[in-house]
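The data below hold one chain only, encoded as structure tokens and taken in the form predicted alone.
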Amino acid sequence: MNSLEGKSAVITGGASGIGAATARAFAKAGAKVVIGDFQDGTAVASEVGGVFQKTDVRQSDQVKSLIDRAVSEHGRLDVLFNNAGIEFHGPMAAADDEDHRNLIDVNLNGVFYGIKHGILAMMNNTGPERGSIISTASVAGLVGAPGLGSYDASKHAVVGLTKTAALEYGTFGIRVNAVCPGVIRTPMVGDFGASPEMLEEIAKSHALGRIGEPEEVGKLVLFLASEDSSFITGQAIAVDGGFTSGPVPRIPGM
């Protein structure tokens, strides 16, 4: 199940959080992993027996270079996980224009460059299943979230890119999907000063009553990367503990 034996995989944003957890899952499933990140990912790459290349996903040529590295190292690209992303909070009218542009550059343009260069590399593969591309969207790509206007816009756009790329390249044997995590225990959550009390309140908005772990997202990405999901494409799949199911009811006595 979920085998990636001998497959060549690229992960952006692989130095920590969901990316690092997915790198471990990929390696355990037999994949040869190339990690790209703006932060230092050598420790994770060493742990999974892969390689690391510093990558700024805002730069198309750097994303292409990362994918070229996988092709030169392993002869092909089978799996691409566009996971690099950033976030900031605040009402839209008070947002700094440069912060907005930077977020769109990373979260949207970085995914666009990944899909573009990933497809070009996968088109050189042969066989009915040429490759699988997965991108990290968010529950904020499925619903609105006050204080996250720029982030919401970028993640809704990732879902749109995913569906369109799936339609354009499905007949070429390339599948394109997105994962939409709820609140996950990653460095990004800590970076915004979420206290234990705040996390407890956030957990209550998930039907399961807790926030998620990076490994739980990694398992879904692994499934979508593998041929076990061979008839799944163009989907934005929530891994959110029920967050997008609706408000969690407060039932007296329960």
Ligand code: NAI
Contents of the next structure:
Amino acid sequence: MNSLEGKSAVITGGASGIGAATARAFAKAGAKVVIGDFQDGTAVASEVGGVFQKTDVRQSDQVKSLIDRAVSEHGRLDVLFNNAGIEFHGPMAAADDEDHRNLIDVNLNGVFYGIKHGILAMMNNTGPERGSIISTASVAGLVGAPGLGSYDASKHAVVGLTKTAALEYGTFGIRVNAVCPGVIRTPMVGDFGASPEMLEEIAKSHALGRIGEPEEVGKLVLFLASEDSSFITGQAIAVDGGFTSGPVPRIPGM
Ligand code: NAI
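Which structure goes with the form predicted in complex with the ligand, now that we have seen the form predicted alone?
Following is the full complex, with the preceding chain placed first.
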């Protein structure tokens, strides 16, 4: 199940959180992993027997160079996980324009460059299964998220890119999917200053009554990367502990 034996994989944002957990899952499944990140990812890369290349996903040429690195190291690209992302909080009318532009640059443009260069590399593969591209959207790519307007827009856009890329390249044997995590325990959650009390409140918005762990997202990404998901494409799959199922009842006993 979920084998990536001998596959060549690239992960952006692999130095931390969901990306690092997925790098571990990929390596355990037999993949050769190349990690691209803005921050230093040598520790995760050496832990998984992989390679790190400093990459700013806002720069198309840097994303291309990351993918070229996987091709030069391992002969091809089989799996691409577009996962790098940032967020900032606040009501829309108070948002700083530059913060908005920067977020769109990372979360949307970075994924666009990944899908574009990833497809170009995978088109050189032969056989019916040329490759699998997975991008990290969010539950904020499926529903509105007060206080996260720019983030919500960027993640809805990732879902849109995913569906259209799947339609354009499905007959070439390239599958394109997105994962939509609920709140996951990573440094990003810490970045917005979530206190233990806030996290407890946030946990209650998930049907399972808790936030998720990065490894729980990694397992879904691994499935989508592997040939076990060979008939799944163009999907935005929630891994959210029931967050998007509806409001969790707050009435005692219900
Ligand atoms: P994280 O902060 O642990 O990891 C994000 C990684 O992206 C970091 O290593 C960071 O250096 C890298 N990064 C940021 N800007 C970059 C750039 N310009 N170029 C290259 N790398 C860059 O956070 P986490 O939670 O692991 O985030 C991963 C993805 O999951 C993001 O796309 C995020 O939006 C998404 N996500 C996270 C959720 C959560 O609750 N933690 C929920 C839903 C989605």
